[in-house]
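One chain follows as C-alpha cells, the form predicted alone.
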Amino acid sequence: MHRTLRQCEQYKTTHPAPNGRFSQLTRTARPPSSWSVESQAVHAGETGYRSAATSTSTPIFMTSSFHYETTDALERVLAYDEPGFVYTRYGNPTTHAFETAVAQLEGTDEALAFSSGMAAIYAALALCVSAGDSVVASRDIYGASFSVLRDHFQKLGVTPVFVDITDLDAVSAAVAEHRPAAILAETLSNPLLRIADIRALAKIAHAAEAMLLIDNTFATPLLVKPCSLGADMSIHSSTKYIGGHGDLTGGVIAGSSDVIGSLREQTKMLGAIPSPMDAWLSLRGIKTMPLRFDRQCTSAREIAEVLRGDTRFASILYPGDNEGPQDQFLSAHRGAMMSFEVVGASRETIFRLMSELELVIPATTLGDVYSLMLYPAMASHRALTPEERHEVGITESLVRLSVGIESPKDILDDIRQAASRALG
C-alpha cells in the first residue's frame, strides 16, 4: 500500500518526514522524458533507496510485512495519510520500483504488477464488467484470453462478442449492438500478427462509454504506447520481453492514477501479486530490453524475408512497413514474432520438424533471449475447438516463431535443416 510519487512529494511539503525506518523507501526514480528510451530503461525505478550507503541496484525486499517504530506510524500508512508499505499483498518496495519503471516506459501515471500476464488480463476485465455486461474482443486473440472470456466470464453472466478487430466497421457494429463495457484487443495479435488501430478503437470504445484494454505484450512500449493513443490500460505478460530471459512469471498493467488505483484496491482482495524476486527480475530485464528487442526485431525482419523465398514455407505472417496505422509505431520495427505455414504439413509433420530443431527451442512461451517455436493448435490455442481455430485462421500447419538474440543465420539454418529432415 503506497501513494504515488507525486502524492508523496505533495505530502512532504506539508508534513515532516517521520522517523520510521521505511520512510524513505517510497521514492523511485522517473528519469526525464527527454532522455532516450535506452537511458530511461536503465535508470527508471532506481536510485530511490537512500541511507548512509545507497545500493546501486534496487534490493529485493523478500518479506511479507513491514513494521514501524510506533503503531501511530503504521496507522498513518494504513490510513493513506503517509506513504509507506505494510504488507506485500498491498505493496512492496521492489515491486513498486518495477511498476515505476514500466509506467516510465509506457508514459503513464502508474503501473501495477501481477503474478502473471493472465492475472493482469483477468484483473483488467474484472474491473470493467459485471453480470449482464458484454465484452467485444479480437477474434484472433491469445488462446487463454479467448478462453477466459468464453469459459469463465460467460459463466458469470458476461457475454463475449468476438470480431475481426482490424475491421473497424465490424467493431463499430458490434459495439452499437451490444453496448459493451470493454473492448479487448492486442497491439499485434497472437499468433497471426494483425495490427490493431488503437486510436480508432479508442474512439469507438469511448463513444460507447466502454474501456479499451490493449494487450501490448508483442509490441512492448518500445514500439507502441497504447495509453498515449487513447487506450485505458496497456497490459503485458512481463514473463515475455520485459523479463526476457525465461526465468520469471509476471504481468503488469499501465494506466492513469484513477485506473491503477482502482485496480490496486481490487488486487488487495484478489491477491494476484508477483513475488519480490520476480518483480526484481522484471526490473532487471527492463534495463536490457531496448538492446535485446532491437536485435530481435532486426533479426525477425531478416528471417521473414528469407523464409518468403523458401517454397517449403507459405503465409509468412510478419507485419510489413505499410501495414496498419503507421503513426502509432515509435520506430520502423514491427516486433520479433512471426508465424508461417509449413506447406502440406500435418500435425505429425510439425511434431517431427520441432523435434529436429537444434538451436530453436520448442517451448510454450515467447520473448526470451532464446529463439522459440510453438505449435498454436497444440499449445497457445489448444483450448479452441478445431472449428474455432479454423474461423480464426489458425491452420494445422501453422507454427509460431519467437526470434531470440542468436545469429539470424544460425536461426535460419536450424529451421531449414529441421524442415529438410521432417519433410524428407
Ligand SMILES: Cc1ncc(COP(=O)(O)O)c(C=O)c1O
Contents of the next structure:
Amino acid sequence: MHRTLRQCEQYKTTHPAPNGRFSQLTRTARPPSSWSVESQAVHAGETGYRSAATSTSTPIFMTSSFHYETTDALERVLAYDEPGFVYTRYGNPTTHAFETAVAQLEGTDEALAFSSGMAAIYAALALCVSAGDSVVASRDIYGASFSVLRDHFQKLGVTPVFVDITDLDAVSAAVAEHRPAAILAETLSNPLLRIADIRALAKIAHAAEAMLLIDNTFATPLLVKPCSLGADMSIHSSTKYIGGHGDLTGGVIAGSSDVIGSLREQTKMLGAIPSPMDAWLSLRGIKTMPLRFDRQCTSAREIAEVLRGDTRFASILYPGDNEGPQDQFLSAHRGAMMSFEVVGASRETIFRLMSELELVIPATTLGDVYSLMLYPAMASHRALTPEERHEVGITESLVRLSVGIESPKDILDDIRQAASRALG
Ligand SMILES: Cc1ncc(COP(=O)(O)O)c(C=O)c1O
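Right, the form predicted alone is done, so what does the form predicted in complex with the named molecule look like?
Below, the chain from earlier opens the complete complex, with every other chain and molecule after it.
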C-alpha cells in the first residue's frame, strides 16, 4: 500500500468519526442512488434546519464557531467522540451540505470543499508528497496546475515529471523511472480536450504505490466518476460547472473516507476553506448542473460541427464519440468545452476577434451559464514559456470556447461575425 494510503489508514484509527454532522439538521442528506441524477442533484446535501419550522433550503451558517451547552459537550465533539461542528475552519453545516451533495454525485464516501480549485489541487498534492518525491503529471494540464508543480513544489524538493498522459507507455516508463508519489491528470484536458484513460492510469499508479489524482472539472461527475474507475481523488474547481453562474470561487475533492479524512486534518492546518456563503452558492448551483450541462454539451457538439465546416477555423478540438475509453463515460455527451485555431491568426488578430464578440464573453473562466472565450497563450497558460506552450501544442492562434446555455445559433452567429470583422 502506498505511503499516503498507509497514512490515511493510520488516520482512520486515530480519528474514528471525522465528519461533522449537526444534530439539529434534519432530512436525508444522501438520497437513494436509484433516483435519477437530476433528482439527486436537487436534493443531495440538503438537510433543512429544525427550528419552529424546518427551512427547505439549508441555511447559510455565517459563523466562525459553534458553542454547546457544556464544555464537556464541546470536548466530546473536539475529541471526535460525538459528531458536530466546532469551528468553521474544521467544518461548517452549509459547507458540509455542499460536500455531501458532491460526494453523492461522485459516488464517493465523502468530499471536502476548498476556497478555490487551486487550493484543492494544492491540498491533494501536499497530502501525497514529501521532499525527495516526484509527481508524474500530464503535460497538457491547466497552466496553474503545471506551474504549481514546476515552481512551488519543485522549490520544496519535489520533482515534477511532465508526460503525454494519453501515451500509456510513456506514463509507465516515467513511473518506472521516477517511482512518483502521485500521478496528476485531467479527465478532459485544458485546453486541448484530450481524454485520460483513468482506469489504465489507476492500474499504473497503484502498481507503483502512487496515488492517482484526477482533475474532473471539465467532465463533471455527470460524465465521468473518476473514483469509480480507480482514482484516489476526484478534484474540481467548483468555480466552474458546479457553481455554474460565474459568481463564486471554490474547489472540492471527492474520495474515500480515509483520503478525505486525512485531507480534512490537513485543511485544519492549511486553512484554505470556502466561505459558507460560497459553499451555499455551490450547493445551489449543483441542483441545476444536470440541466445546464446537458444543454451546454448538446450545444457544444452542434457548434463544433458547424465550425468544422467553416474554413476560417481549423483544428477543432472537441472530443469525438470514438475517442478515449468508451466505458468511462456515463452518457453520450463529451463536455461543453472546445478549442480551435483561427486560421493564420496572429496574437493581434485574436485580440481583435475577442474584442468584436457581442454575446460570448472574453473572460478567463469556464463552465458558466454565459459562453466564454479565452486565449490560452495570454490567460490560462500564460505562466508557461513559449517553448513549453509549443511543446504542449498551444499555438498563438488557438482560442478556447466554453459553451454556455444561450441558443447555439446565437453563439455561432457571434463567433462568425467577430471572425469576419477581425479577419477583414
Ligand atoms: C481544469 C482546471 N482545474 C483547476 C482550475 C483552478 O480553479 P480555480 O480557478 O477555482 O482555482 C482551473 C481554472 O481555470 C481549471 O481550468
